[in-house]
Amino acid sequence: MKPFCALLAVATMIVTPAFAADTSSITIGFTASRTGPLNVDSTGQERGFEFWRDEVNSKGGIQVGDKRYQVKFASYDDQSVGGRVQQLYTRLVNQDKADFLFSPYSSGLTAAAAVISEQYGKIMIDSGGAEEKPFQLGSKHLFMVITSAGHYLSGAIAALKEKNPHAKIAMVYSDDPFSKTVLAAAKEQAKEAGLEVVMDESYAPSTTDFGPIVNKIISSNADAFMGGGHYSDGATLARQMYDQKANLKWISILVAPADDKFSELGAAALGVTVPSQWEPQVNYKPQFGPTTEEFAKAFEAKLHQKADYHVASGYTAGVVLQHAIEKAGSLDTEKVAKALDQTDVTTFFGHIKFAADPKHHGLQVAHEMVLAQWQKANGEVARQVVWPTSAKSADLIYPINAGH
């Protein structure tokens, strides 16, 4: 058997039964890295997908005109390899027949994704990946509902310089397409800001070794940290500075302590700051789908624990596709991306608008994140809002233990 056939082999074995053959259902196809370093941060995206189909099946199914559709899922494992994207995308449209699709997790996997959804006309919602490079190649079909990778640091570097304006900044990066735009934009914007960059830096996303750079970091006199990628590569980073006593005052970590595993890292965890899509101490008046307290307590009581960003993202994936097809009042492609591009609403996540003009279209231009922090209050440590001040649940920690 050929290298290729044996993939689609594998993949078929683990793939949910396509419904085209249903005229009562609507199927939506996507990738989730079910094994391989992304699997942690799209575990959380998918079992918001799920969440969000269990619900509107229960309610009987998402309203087109007269008729209500059951919401079916084709899904395939991408092993967190960009090389099977392609392949198990163009499988989505044309053997599974995916009438929408979501995003996988992660920049690089939904660039090459957006390549076959754009290639065959399909919508596809992206939760997964806030690089803005596949927003400006022309895309017709493709909808952010994040936040873009060129703001994840801005409120870091705000609520930074508000405690120290004169602070040194060490970033240090996974090198790969989101954490790269994330940090390169915070590089300017820091300097704006009139904060000192004294490192710049990135790692390959499989390091997992970081007492050279540790040292590194410690010899460049930094007293701020801002970087990471992903979750493995990013808790590591953690724990090592915390082990090498990097002695920080300030640490923003990209997406790894957005996640609840992070508070196994113990001391190593608190204080750490994340740039958060979402947390559930905000609280946005919806205009439709469930309040923030209704999503978070509805998600607690079904998976037995909290839901993160990555649920709530993942969700509202699900929340905007359902809200644009029952605006069209079609299955239409080009009638729910109008649906789409006309979207200016509030959801439990968020301002939710997307980019019309050609050069950005789709891009998500209205969403603003949170910056939180991991605290420990009253014998348990958990994330706190801390930035901005309007929507903190608890004062920002400044500086972080000298462990650090």
Given for the second form:
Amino acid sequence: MKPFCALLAVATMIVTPAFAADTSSITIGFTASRTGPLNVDSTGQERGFEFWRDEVNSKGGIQVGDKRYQVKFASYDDQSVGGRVQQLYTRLVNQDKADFLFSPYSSGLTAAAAVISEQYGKIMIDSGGAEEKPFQLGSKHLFMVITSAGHYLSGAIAALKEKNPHAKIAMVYSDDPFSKTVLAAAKEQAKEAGLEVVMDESYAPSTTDFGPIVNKIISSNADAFMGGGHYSDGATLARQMYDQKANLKWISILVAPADDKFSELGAAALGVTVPSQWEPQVNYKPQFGPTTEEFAKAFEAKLHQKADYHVASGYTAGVVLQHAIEKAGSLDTEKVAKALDQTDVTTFFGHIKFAADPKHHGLQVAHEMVLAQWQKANGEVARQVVWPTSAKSADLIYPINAGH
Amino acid sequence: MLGIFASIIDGVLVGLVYGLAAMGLTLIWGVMDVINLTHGAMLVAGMLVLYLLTAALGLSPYATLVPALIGGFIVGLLLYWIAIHRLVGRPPLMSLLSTFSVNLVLIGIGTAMLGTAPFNVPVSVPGISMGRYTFPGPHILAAVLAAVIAFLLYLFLHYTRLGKAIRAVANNREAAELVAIPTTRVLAISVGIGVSLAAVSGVLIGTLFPFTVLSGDSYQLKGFIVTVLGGLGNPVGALMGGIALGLLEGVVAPFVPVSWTLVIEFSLFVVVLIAFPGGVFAPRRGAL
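To test you: the structure above is the form predicted on its own. What is the structure of the form predicted in complex with its partner chain?
Zooming out: every chain and molecule, the one shown earlier first.
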């Protein structure tokens, strides 16, 4: 027995390095806001990245020519702070030798990270920052898989116009690049639609008490609300508008209601609409990657929770990068960038295509958003797709009345 | 016009809670010249007591005030012996750094264990409506409870033997020792009461707004403004300062964009520091 064991040990020592040498890998670097105010939304995006990595690796990895590469991550907690993002992305490139990068969560942090990715000529797939500005600075390696901020509230404006062509809108939003861009575009779209904007104000992202703001909304005689920013402030706003009975007929809040955690607000969540990059009810016919049903079921089976749009957009960042690498048949940055430029593919997340002109290079031009609303059906509070009508899973409730 | 009146009432309601939140901070400063930078973490501890006890044991939100009060007192005693005792009477920077370090440890533990996702405690108390404006029940109840707790603290400090001992130590520690007041014990109890007040106000704030492990910072910052307005070391002044801050937030909002509120608050902070270094509501030091 002893000689057999010794032989086995020697064989293992010889054989293991041979296997290790064969197991090539691609390193993708990113930061996530595991702490700080962006934590909730960023966690969804990171789960999407991880779920994609695990799925790809379980199927043997990414096919590059006749070789398969396992996906490895190098990641850090950016604490929701822009300054840390730049330090950490520099580290990801220089020390961790990341082959490709994913964006952090939020427009502010993505803009900070994009400076580093462009400086080092690394491809960064952006699934967490919707602001257009970084794409107007001549970037060559930055690609956005989500709909950009300027179109976030287009669906909400169109749906509101259909229900009430004379609606008076209060626009109150966080003083951050993403929210300001979304609401600036929405204001123009509202004016074009003939809707009146009776209040247009931003608040500090650290605001904890929205009482004076809610009183101001009431005084403005608005019957519709559009605004918010990210999870913490959006959830607090929704609760205070409910507590103070703002009597609004329509509420659209950015980002926060797209997370299942929003249902913890109970009655304050009902009727609130949210522009969403993806909902489990949408049903695109993918040319690459899983179907919506396959993705949603596998995610729920593995993590025992439902996927939201941050999870789906994170996963899509991986799918799109994988698609481009496999098309390029190479890990060379410029070849993969060229493949991304030529990408024109439908995934479970929707149609993905990037702007090729130098003034908007990398901006998403094909993906479309939906409008979701928190509704109560069969005793359960859940998000339903209500706009566009061609994609709806339930009728839009207007006016909302549960104390708003 | 009604809108401004509603904002004023709202300001007073939330200001009372700000005042209570700053009271613990100012009490500890008044007694031993220590700026307790764990104050924000203790507020969050109160919020978490509220969340955990209502979610886990199904307690009424307001019933959690009692465990927060007792728990806060015990934690305060520990804080005194761990981070403050050796530094009393030494340069303020030392206790500032010491309590700051404890604060970082506490926030780190909280973040590691609970993350920074927001918690929401739904509280159902009927509010009062005035025209189109509604004052939510939890705001009214929190303000009333804050006023009652502040009044009880006042009675305790002025009409009990221990309270008088605390005031004596605040005014002149050496003289207090000469008349056989056990000053070390009094200092420890003062920190206990200060932290208790922070935890209790954390519970009340948690009934009003969603919160995260990191929420303490913004309330601690407001606590500094309130303390400067009310006069360092003066709990009654803190309550007045809180009301003044709440009123300012309420009154300013209808006239200027809300993003200017913070600018106005901190400008006032600087003006008060220059014009009334002892505080608007407490012209003399050690006015416990």
